[in-house]
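As structure tokens, one chain now follows by itself in the form predicted alone.
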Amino acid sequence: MLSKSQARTFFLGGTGVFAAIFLALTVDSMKRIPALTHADQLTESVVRGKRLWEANNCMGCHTLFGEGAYYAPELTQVVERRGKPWIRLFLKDPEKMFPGERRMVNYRFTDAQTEDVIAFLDWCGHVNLQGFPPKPPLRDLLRPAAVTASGTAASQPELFRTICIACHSVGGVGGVVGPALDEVYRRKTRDEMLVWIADPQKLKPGTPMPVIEMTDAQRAEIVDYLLDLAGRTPPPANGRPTPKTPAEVYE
């Protein structure tokens, strides 16, 4: 049993020790912040993008670093997840990228403002958050199995590699919003693909597939690439087409 004076000494001594440890850890954390946040990459464009983020109250719907509202997607690593070309198109016309679904306001940013917002989000994605945000545990299970190793990014048209791959996948690489396109040539002819890409809403009103602005040459390049997969993809077992994945929700 401690006497009153011993108990007082123990309490004050313990409080002093743990307070010193807390202060030391705080100082150490503060010293690490510039390296963890890549403060040397805070360009003027990034700063302007942050001001646009705050001025338009983007946190009223989105979260960043886990802080904000949960009405719209978390954007800490949106540049890594979607890619800059896709984000440019989305900010230009949010409704166009998700027909009949998105409620995001079109802020009508200028091209320069759009680049500033992207620069800010790109900087956010490179901040070392010690494992945050966590990877979705079932995301890899939803990806279609790779059926060919030839559909690499190097062989893909630029527009497909920067825009289409955000929703579709080839060879098990890409998004899972739309159907995998490894064997789309089995389901559609060249002319059908060209017409579908040109105006999906006309053929199937309400489809999640947006109309992406592109030239006839770019559209043909994408279709020819998908048709070229026919010569590189092994035939399905028993002559039956490969079953659709859970992601193939609007084909």
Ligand code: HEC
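Just so it is clear, the model here is predicted, and its values are computed rather than measured. Residue numbers count along the first chain shown, from 1. Rigid core: the largest C-alpha set superposing within 1.5 Å between the two forms. First, how it differs from the form predicted in complex with the ligand.
- After superposition on the rigid core, the Cα of Val117 moves by less than 2 Å between the two forms.
- The rigid-core alignment places the CA of Ala198 2 Å or more apart between the two forms.
- Ser169 shows a C-alpha shift of 2 Å or greater between the two forms [criterion: core-superposed Cα displacement of 2 Å].
Any chance you could show the form predicted in complex with the ligand after that form predicted alone?
Shown below: the chain alone.
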């Protein structure tokens, strides 16, 4: 049995020791923040991007680090997920990337502002959040082809892998806004493809496919890639290759 004074000493001593431990841990956590957030990479562009993010109330619809509204996608790792070229095109005209079902405002950012917003989102994507956001269980299925480790994606020109694949699929991987491109070489000649990709509206007014800025060399590289698909194992005869089942993806 403790006497009254022993109990008091025990209480005060214990409280003191644990308060000190708690304070030390708090100071330690605070000290780690610059390293965890890579504070040294906070460039002026990142800071301007953050101001644009606040001034335009992006959090009214989006979450960042899990904070914000749940109307629109979580943006913490959007740069890793979508790639800069895609985000650049999307911010310039959100409707282009989701024809007919656009819900995001066009902020009419200047090119410099767009780069600032992307720099900010990129910085956010590199903050060490100790596992947030959690990877969804079917992440390999949901990932854009841009980051799948499959050989298909690896052989694609960069612009194709980051932008075209948002709407088109090859080998069953990619978007479904436009037709699968596995056998486009049967439907279009090299020249037709070059003209189509440069200005789809010219060939088919009103088509949802956007004009995507690129150099002639990039366009030629993409068309060569699409023509090269002729040398591959053909997809199933029904035209659209069968999407992968979860079992196949996890193989």
